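Take a look at this one chain, the form predicted on its own, written out in structure tokens.
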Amino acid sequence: MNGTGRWQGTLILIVALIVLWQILYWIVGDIALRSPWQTLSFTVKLLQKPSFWPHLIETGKAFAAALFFAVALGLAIGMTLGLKRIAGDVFEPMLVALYSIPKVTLYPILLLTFGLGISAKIAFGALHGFIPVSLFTINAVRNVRPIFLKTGRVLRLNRFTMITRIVFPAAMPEIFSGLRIGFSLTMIGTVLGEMFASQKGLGYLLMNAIGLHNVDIIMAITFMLVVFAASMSGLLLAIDRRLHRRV
């Protein structure tokens, strides 16, 4: 699909939901839901109330914090464990029993670590993010053509510039999709870590709304979440496909 067909594609998606959206409010009414225009229009408020922008830069520093450890650490493991195969073999299970593990049954350990501040977000954030970048590294790694490795080591070169110019390259496009599964978990995760034992935050106003049952605020912002989530994940994925193409 060429990328006129592809915007296309994307604009009639984005118009099909706004109908059924629509569509769910007629039959629903104002109890549980709001129209379009109607959260749309709310949101352009909520974004003029200087009140709301503590908590929306809040969220922002823990959501940095925790995808630059979730990266961070994700790629260390995983370059470790798919360089190294009789490690990888051993610890790879425990990262996949360790993701299948619900992370909320986890945050009363990482608030008792790290307390009731943003730290605590930033680890339950960076928690759900940097396990599928680290998979997806170590069997990237693991699919280094040989004659890559073997020409690295013709050549002499050490552990660091063999990993930095030959196998993180050669690497990069399946590498790059686990970062892009990655960034959507660990926005999950710190907005959930929000909503727990949190007194700022996106996710902290967002369960005030819920105990008040304060729809304005509830469809408000999640619709900015969707939007941000929905229009990073489209970058991610343009880039993604590109990198994929060139290999």
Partner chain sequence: MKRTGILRILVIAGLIGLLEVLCRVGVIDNFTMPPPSRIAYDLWRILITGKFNAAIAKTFSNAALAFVLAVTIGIAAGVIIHAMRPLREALDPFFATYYAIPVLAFYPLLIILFGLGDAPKIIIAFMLGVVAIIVNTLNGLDRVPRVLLKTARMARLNPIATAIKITLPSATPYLLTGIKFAVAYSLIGIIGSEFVMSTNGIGFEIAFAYNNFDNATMYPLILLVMIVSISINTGLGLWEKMLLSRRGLR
Contents of the next structure:
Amino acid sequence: MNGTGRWQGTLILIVALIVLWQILYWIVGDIALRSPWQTLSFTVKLLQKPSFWPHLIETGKAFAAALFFAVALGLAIGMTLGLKRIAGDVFEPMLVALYSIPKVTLYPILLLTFGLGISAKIAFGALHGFIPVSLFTINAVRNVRPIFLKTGRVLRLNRFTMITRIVFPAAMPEIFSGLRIGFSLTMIGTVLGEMFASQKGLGYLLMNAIGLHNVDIIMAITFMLVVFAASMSGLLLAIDRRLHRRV
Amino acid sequence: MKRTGILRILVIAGLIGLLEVLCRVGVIDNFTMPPPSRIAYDLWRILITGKFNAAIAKTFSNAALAFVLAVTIGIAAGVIIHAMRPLREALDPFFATYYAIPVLAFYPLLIILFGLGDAPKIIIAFMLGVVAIIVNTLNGLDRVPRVLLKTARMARLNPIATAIKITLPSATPYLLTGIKFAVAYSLIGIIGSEFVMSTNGIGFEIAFAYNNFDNATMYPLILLVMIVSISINTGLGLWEKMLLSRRGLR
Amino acid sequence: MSNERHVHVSLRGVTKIFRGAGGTPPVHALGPIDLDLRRGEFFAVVGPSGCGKSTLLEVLAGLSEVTEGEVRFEGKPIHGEIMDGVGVVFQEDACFPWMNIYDNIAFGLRQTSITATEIEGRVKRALSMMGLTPFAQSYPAQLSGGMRQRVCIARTLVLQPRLILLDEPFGALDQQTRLLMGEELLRLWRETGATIFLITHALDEAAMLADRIGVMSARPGRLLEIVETGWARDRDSRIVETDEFGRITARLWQWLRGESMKSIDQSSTAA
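Now that the form predicted on its own has been shown, please provide the structure of the form predicted together with the partner chain.
The next block holds the full complex; its first chain is the one shown before.
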């Protein structure tokens, strides 16, 4: 599919989702839902409230820090395991297993270790994000075409130059796919952490609103999270496709 | 067994041993984490006394229901979407970004809509699993060799017979990949929502134990969840590998 | 010792045995081989598939160590390390897809202590020599297979190697492109004065390009015969019309026919 076709498809999809949402609102009514327009206007109102900003900033800070640790840890683990065949064979299935378990259950352990604050959220976000980054990096490094490494040897590169100038750029498109998924999972982890035990942040506001039966806030925050996640993911996906096209 | 398998077991045993020592010596205090041997013993006690049988049954029956819904609806939707080219093209960006969205963020909304019961949890687990099934069904259907479809036409099979006898069996290894994800996701969805807000289930019991500083319950239940999900996933992974290698795909 | 001056590379009793991995018996891939490459000659090697041609090249390049015997380049022994003055072109596309053509060609030079102005001069000369100047800013994915192989040759040339090893460099190209690339290779050989060691499975390619052609046996690869072509130094692809070309190709095939059959037997019993 070409670029304009993809844009048109996305646009049609967004319109269809909004229409579906509106129809759902007409069916369910005001008790449990808000219309797209009401949600949007309440979101704008929320963003103008000074009392809302500390929560947004808290989530943003936790997410940024978690993403930093997820990427740094993921790249370090991925590069190490990708370059060392045996270590990769031993640890990769363990990472896959960690990916598939319900990581929420590990959150209490992080809370007991880091205490009830931003650090536990950061650790939980990073725990979600580092796995795809490592797994994709391992594969990317292993799948670097042997001919590139041979060429590097013929050009008598040392190990450092070999990794920085050949292995890393050759593996970059695949690593980026891992970063894209890591970005999404880090965000999911951070918000999920806030939803369980927290006194601040968007996840906290979301859970708090259930008790208050405040449909406006629930709709607005869910809307914000979905729009941010989807648009960032779309942006990263576009870059991802660009990187893969070159090869 | 292969050398990597042995090494892996040694590494895991080493890590558990290290934790045991750190807990026994007091580097990790018992308030944070009891020693692994103690956790295993507590889990054994919990299982034989049957104290949490109701919670365990609740979680797994909900997860099974969500899984079955995700698989049946997902495969049916996959077959339909595959047959309708424009629908497929419109939905592609949706599938591409779907797993970037924090599905659990919809949980509060679902609680408002359906009340704090099983329904919101099952819907969350279903939402997590169904798209993995659809995407992998589409992937599998894309890879059905054209010559098989021609063969079906030569044998004058109708579309439904073609789907049941040719297309779906040919796509089975890919369907299994989707199923593997759906199992993991339905457990993640159920336990995740139980954990965040619920009145029953393993996730709820873990959260409850955490709030009451009851490590003797919390850690064994966490261990139980890990053991169950890792063994299901490993089993399905092995089956998938077998199917793929039998067809020379991996 | 006038012989020293003429001999560029010497192989004495070169043998390669691969250790069997995980209980499989060891494989005797190559040798023993004795061979002298003269300074500035164009030497080609033909042989049935799986006969160890590429292993021989890897040994010369220093990418692989010999099990027995000795390889000397300009009098110095090669022990599994890449020597200064040796360039290699592989069959596979070795262009880095993340760099444009200019950077691909300059890559090797930038790893040395050569000055930036010197690098620029050499890369520009190589670009024009290989007809790549218009594509300097293009990326490999935008070029055809033949063009990409030119980039790889240019990348080797800028390092000004005295010995150029080519492992089936035109193996992935169509027949017409191969003939023209062969002509270009002859031109580069004349202009640089380097010694060329070419591995190929195409008898006509060897017959057209080389001064001497080594014919290798089925595994373990040994040199059965060395055929002298006696071509003038400024030859081109038109020599394929001559009777002499036909005689050389026929002679190569006489040697190779039986070996190729053996090689097919080997590969089917192994499978």
